[in-house]
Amino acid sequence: MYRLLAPAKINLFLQIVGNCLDGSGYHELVMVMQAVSLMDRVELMPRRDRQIKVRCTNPAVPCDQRNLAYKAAALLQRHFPACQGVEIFIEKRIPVGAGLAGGSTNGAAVLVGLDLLWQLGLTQQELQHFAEELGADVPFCLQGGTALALGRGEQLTPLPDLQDLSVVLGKYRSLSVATPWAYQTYRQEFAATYAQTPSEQEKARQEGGSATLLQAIQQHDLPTLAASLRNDLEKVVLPRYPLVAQLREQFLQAGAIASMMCGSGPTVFALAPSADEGYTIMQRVRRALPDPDLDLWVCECCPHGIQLETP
């Protein structure tokens, strides 16, 4: 049996450049992704037959072919027909439908775990290839740390680790935002602003503000980093979900150096220069918004992706 730890991720930067020019229907993105220490635990146990069985502690998670953990196992089975089945148990700590890549990180964990369980001997490059087949966030979840992501998110460049930076997360339990809805709505409202040609897209990338953020990460310049965050999806999600906008503002009022929506939402993150300040911000927000439906976490920037859990 193998136990793996699967970190959540936040986006420090999400720029929608335009439509992918390959006709795939996806968006061309510029993202800076950061793994955080809120993690699911994924356990893998061999079966004597060929079946893939998924169980999860959160009843809202589908345990059939829709689950990315299931899809990861099925993908490897198709490529390696001699492999037997597997029992997958997901201890869910990352909230569902939260914009934190909870499903993607579970899929990445299954790829890593089955490589070990089935003794496939895959290289990191081969694992990344399978991750790309599963979904846009899976390659980053496999790698973790801090990274620049281009294309759909599969073109990754590692960045220096963000140390001594605390992340406070907030999500209303009953609130979820469908990622396809967020991107489709953005396309409907802002397609006229999209860069249409390779040269226009390159210009948009150069002028989008990511270079300032990348330099701030290199120099560990927290004030510039805080001022350089960007998430284009806020333009469509915040007007539709006022509770998300309110939580973002409350984090700032509580003393966060920056606050922004995670990915397609509805989770909001706040940055603090230390864990102590992170807990102070969380307590202030809890007092200002005493809603039992609001979950809050304090975590750290995580320098790795999927890892084996050590006893």
Second form
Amino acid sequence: MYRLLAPAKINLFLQIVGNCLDGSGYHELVMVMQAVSLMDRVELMPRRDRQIKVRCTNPAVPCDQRNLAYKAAALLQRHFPACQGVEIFIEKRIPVGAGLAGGSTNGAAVLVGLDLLWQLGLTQQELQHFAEELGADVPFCLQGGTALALGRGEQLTPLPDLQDLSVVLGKYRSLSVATPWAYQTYRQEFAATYAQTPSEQEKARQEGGSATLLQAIQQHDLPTLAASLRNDLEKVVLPRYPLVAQLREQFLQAGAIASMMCGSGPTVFALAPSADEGYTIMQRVRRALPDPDLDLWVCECCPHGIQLETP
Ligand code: ATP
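Please supply the corresponding structure for the form predicted in complex with adenosine-5'-triphosphate (the preceding block corresponds to the form predicted alone).
Now the full complex is given, and it begins with the chain already shown.
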């Protein structure tokens, strides 16, 4: 049996440059992603037959072929037909439909775990290739840490770790946002601003502000880092979800050095320079917004992606 830890991610930067020029229907993005220590646990047990079975502690998660953990196992089984089946148990701690890549990180964990369980001997490059086939966020989830992600999110460049930075997450339990809806709505409203040609897209990438953030990360310059966060999807999600906009504002009032929506939302993250300050911010927000529907977590930046759980 293998037990893996699968971290969630936040986006410190999410710029929508335009449509992918390969006609795939995806968006061309510039993202800076950060793995955080809010993690799911994924257990893999061998089966004597060829079936793939998924169980999950959260009843909102589909356990059939729609589950990304299932899809990851099926993908490897297709490529390695001699492999047996697997029993997958997901202990869900990452909220679902939250913009934290919960499904993608489960898919990444199954790739890593099955490589070991089925003794496939995959290289890092082969694992990344399977991850890319599963979804745009899966390659990052595999690798974790801090990274620049281009294209649909699959072209990754590792960045220096953001040590000592505390991340407070807030999510209303009853709210969830479907990622495809957020991107489609953005396209409906902002297609006129899209860069249309390779050179226009390159210009948009250079002028989008990511270089300032990358430099701030290199130099561990927190004020500049805080000032250069960006998430274009806020433009469509915040006006429709006033509670999310209010939570973001509340984090800033509580003393966060920065606050922004995670990916397509509705989770909001706040940054603090230490765990102590992270807890203080969480308590202040809890007092200001005493809504039992609001879940809050304090976590850290995670310097890794999928890892085996150590006993
Ligand atoms: P994204 O990676 O698109 O930002 P998200 O973090 O917003 O996703 P997820 O928690 O991954 O959201 O869930 C999105 C949908 O994916 C869910 O509604 C669920 O039906 C489906 N899903 C498939 N597999 C999983 C999984 N292992 N865990 C959670 N959701 C899953």
